[in-house]
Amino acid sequence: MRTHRVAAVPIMTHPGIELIGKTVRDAVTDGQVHFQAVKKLSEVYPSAACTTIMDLTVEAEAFGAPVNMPENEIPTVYGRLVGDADGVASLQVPDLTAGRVPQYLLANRLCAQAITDRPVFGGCIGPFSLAGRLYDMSEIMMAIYIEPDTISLLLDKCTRFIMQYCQAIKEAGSAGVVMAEPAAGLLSDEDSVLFSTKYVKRVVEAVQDDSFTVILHNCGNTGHCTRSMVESGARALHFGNRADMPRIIAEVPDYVVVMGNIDPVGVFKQADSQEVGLRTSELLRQMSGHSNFVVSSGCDLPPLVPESNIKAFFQAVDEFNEQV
C-alpha cells in the first residue's frame, strides 16, 4: 500500500482564458485579464498550485525584440535583435517598466492576493533561451563555439534582467517561478552546464529560499542533460513529454521535486478523454515508488484543449490517490 498522495500541477492558463471568454492577446497584454483567467482555473480545477502564463516573449520584448501577437495563439519573437559582438556590447539591460513586464507583475500580484488556498507560481524564460531569441537560435548554436566571449556577455545581460524580474515576482507575493529553459535541451550536458546552468544557478541563488521555489522547466531534455538541470540548484525540475520519467527520476536526488510529463498536444489536446485518463494512470503507476514526483503536463497546455480531457486527467489522479 502506498503511503503518499501524488500532487497534480498541470501547467495551464489557456483553458482559463477560454473559460472567461477572452483571447490570448487579451491575456498577454492585460494583467487584469491574465489574473481573471488564472483565478477562474483555481475555481474550476483542483490543481495543487496555480501557474501564470508561460510566455517566452515577455523578456525578449523588454530588450527590444519584435513580437508577433496573434489574437488566439501564443506570441512569438521574430527577427534578430543582435548579431555581433558590437551589438551585444551596446545592448542595454532593460528595467522592469519595459514592454509588458508591468502587466505580468500585476497578474502575479493579483493572483497572489486572491488565490490563498494554494501556491501561485509566476513564469519567466531561462537565460540561454532568452539569449537565443535575441541572437537567433541557429546563430547562437554556432556562436557558442566561434564567439564564446560574446555569448557569455549576452548571457550575463540576460541573467541580470531575469534576476531582477524574478525578484519582482517574489516581491509580488508568488510562491515561486517556473523558469522555461527549453533551448538548453539543444545542448550536450557539458555545454548546458556552461551556457545554461551556470547562469540559471545565479538566479536560483539570488531568489530561492524557504518561501520561494524555482521550478526549472526544460522540455528539450530527452534525458541527455538531466545532470545540468540538477546542478542548477532549482528545488523542482519540470520535464517535457519526450522524457523517460522513470529513467529521469533515477538520476535526480530525492530532495528535488520531479514534475511531468503528459503530452500537452498529442494527449491533452488531440486524444479523447479515455486516452488522457489511461496515459495519466500509466504514468502514475510508473512513478508510484517516488514521493518526490508531481504529475503535470509536459509543457504549457496550448489553446483549445477540451475541458473533458482536463477533467479526465484530474479524475485519474483522484482515482490513483484513493488507493493510498
Second form
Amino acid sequence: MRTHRVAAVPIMTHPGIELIGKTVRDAVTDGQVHFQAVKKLSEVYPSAACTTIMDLTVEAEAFGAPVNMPENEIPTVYGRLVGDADGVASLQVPDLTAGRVPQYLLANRLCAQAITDRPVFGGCIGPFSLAGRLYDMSEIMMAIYIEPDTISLLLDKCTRFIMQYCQAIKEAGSAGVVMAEPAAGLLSDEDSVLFSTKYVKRVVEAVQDDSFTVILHNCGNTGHCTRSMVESGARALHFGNRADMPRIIAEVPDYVVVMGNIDPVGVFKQADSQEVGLRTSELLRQMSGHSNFVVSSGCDLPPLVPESNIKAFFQAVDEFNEQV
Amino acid sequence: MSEILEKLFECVEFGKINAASPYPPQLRGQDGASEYTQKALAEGFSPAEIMDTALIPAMTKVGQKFSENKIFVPQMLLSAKAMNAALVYIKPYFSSGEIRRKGTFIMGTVNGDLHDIGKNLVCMMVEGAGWDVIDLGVDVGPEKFVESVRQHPDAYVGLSALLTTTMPNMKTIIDAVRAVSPSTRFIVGGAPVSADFAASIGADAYADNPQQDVEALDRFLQERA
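Can you return the structure of this protein in the form predicted together with the partner chain rather than the form predicted alone?
Below is the entire complex, every chain and molecule, led by the chain shown above.
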C-alpha cells in the first residue's frame, strides 16, 4: 500500500500550442496565444500545476542579443553580444519593456487570472545560462578562469535583470517561477556554486516567500552538482532525464521538493504509449518512499509529442495514486 | 619522457595556454604550452615526437578525465586551447608530411541548429587526437556536407544537434551524403540524441561525449585497415 499521492507536473507548453492550432512563433511573440495554449492544456490534462513557455531567449533578446525565430521551432540566440571587459562594462541592464518581455508578462497575468484550479508557474533563464548566451557559451566557460572579474560583472547584470523579471512575474499573480539554468550543469559542483548558485540565491532571496516558489531546473546536472542546486535555497529542484533520481533525492533535504525526470525526447516523444506508462510507473515505484517527490518530464516537452503518450504518463500516475 | 615534454604534457593536461595565462593557479607565472612547444622544437625534438609523446597523450588523458566526470567543460576547453597554442608551431609540419595524420574528420551542427559548444569540444578533442578536422560550423545543410565529402572522399563525418526539431535533419544529411558516397561513415551526438536514434537513422556510431568520438574514429580506422 502506498502512503502518499504523487503530484504530476510535466513541463510542457508545445502540446498546448499544437492543440490550439498555432505555431511556436505565434506563441512566443503573442502573450494572448501563449495564454490560450497554457489554458487549453489545463483543460485537457490533470497536471497539478501549469507552466508558461520555457523560452531561454527572452531575457537575452531584452539585452539586445539577436534571436533566430523559426515558425515551429524553439527560438535560439545566435552571435555574441559582448566579448570583452569593455563590452560588459557598457552593457545596459534592460527594463521590462524590452523585446518580448511584455508579451511574456501578459501571458503570466492572463494565466494567473484564468487558471484558478491549480498554480501557474512562470519561466525564466538562470544567471549563468543567460550570461553564456550573451558572451558565447564556449567563451564564458574559459573566461570564468581567465577573466573572472569580467564574468562576475556580467553575472551581476544578468542577475539584476532576472530579479526584476521574476518580481514582475510574481506581481502578475504567478505562484512561482521555473528558473532554467542548464549551463551550470556543464560546470563542476564547486564552479556551479561560484558562478551560478551565488547569483541564483540572490534572486531566490529577493522573490521567494510563502506565496511564490522558485523551482530551479538544471537538466545538465547528471548528479555531479546537486549540492550547488540545494544551496540556492530554491524550494523545489527540477532534474533532467540523465539524473539518477533515487541517488539525487538522497542528497536533497526532505523539505525541498524534487521534480523529474521522464526523458522528454527518448520517451515522451519517441517511445510508444506503453513504454511511457512503463517508464513512469517504474520511476514512481523507485521514488515511492519520498513524500517530497513530484513526477515530471526531464525538461520541456518538445514539439510534436504524441497526445497518447502524455495521456499514458498521467494514466500511470493515476494508477499509482489509486493504490494509496 | 624528457623534462620539457613532460612540462608540455602538463600544460595541455591542465590548460596552461601560455605564460600570460593566469590559469591554472598552480602553474601561474610559468611558461605554457606555447612557450614549451617553441623550446622543444628549438632543442631539436621532432614535431612528430612532440605530438606523439606529449600533445596526443595529454589530450587522451583529458578526454578520459572528462568522461569520468573528473573534469568538466571549462577545464576541457582550456586544455584544448593549450593544445591549439602548441599546434600553432606544429601545424606547418603537417603539410610537409613529416607528421602523419590519422585522417580527416568533417564536423558540423546540422541545419536549423545554432548550438556550437558540443561541436567545438568534439573538433578540439579530435584534432588533439591526431586528426585533420574540417569544422563546417553551425546551421549546416546537406549540400555543404556533400561538397566537403566530395573534396575529402576518405573523410569521416560528425553531426551534432541540440534541438529535438533539428534531429531529423541528421538523417537528411546522411542520406544526401550516402547518395554520392555510400561508404562514408557517420558519428552523431548531442543532448537529445540517443544510441537508438543514431541506429535508426543509419549512423555508424553514437558519441555521448567527445572522447567517444575519438574512440569511434580509431575503431573506424582499425576496421578500414
